[in-house]
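Only one chain is shown below, in structure tokens, and it's the form predicted on its own.
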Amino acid sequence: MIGTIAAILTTLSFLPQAYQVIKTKDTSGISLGMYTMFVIGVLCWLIHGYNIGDMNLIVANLITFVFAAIILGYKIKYK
């Protein structure tokens, strides 16, 4: 139960940032290096979840990957 709550909260925590970036296109306060490493790390967790067949790990990291990749894409496009 704690793991599920943690996965939901940490995954959805990217939603407000993604919304703000899409709305304003302002990425000045976001580190390109940090977001690049983060997106790659989340992708690795997603692959790991797939390899071990853990659906909770897959879903949480897939959603996080999408939100973080959107933010990274905007950072690269509007830097």
Contents of the next structure:
Number of protein chains: 2
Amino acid sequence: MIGTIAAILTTLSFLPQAYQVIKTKDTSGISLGMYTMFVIGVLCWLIHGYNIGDMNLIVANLITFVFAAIILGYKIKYK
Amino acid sequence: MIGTIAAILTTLSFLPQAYQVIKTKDTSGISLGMYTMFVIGVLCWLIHGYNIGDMNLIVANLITFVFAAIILGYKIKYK
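For comparison with the form predicted on its own, please write out the form predicted together with another copy of the chain.
So here's everything in the complex, that chain up top.
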């Protein structure tokens, strides 16, 4: 239950930033190095969630990974 | 193993932002509503990690929570 709330809150808090970057293509406030670490980190949480069978970790990090990877792609393309 | 890498990467990718905000007290790029959701979300992940006995979730979210709560305090104080 608390895990579901955690998943909803951290995913929702991330989405407006993702929406803004995708809409404006402005990635000037994002560090390439830090964001690359973040994307790989989220992917590792996703795998970790799969390994321990925690659906909250899987769903939260799957959604965050997709949007974070898109942002990273924009950062690389429009840097 | 992959959980430890996940914990290190997402925590490390968050710390430079925390350092910069704490150093400059400039929180203009941060949304109060989104950040409040994030801080509560991280606290929920911490409790969830404790509930399922996952040390990676506990350590990563404990460190992130402390710095995120400090940033939220700065946001409220210097908004």
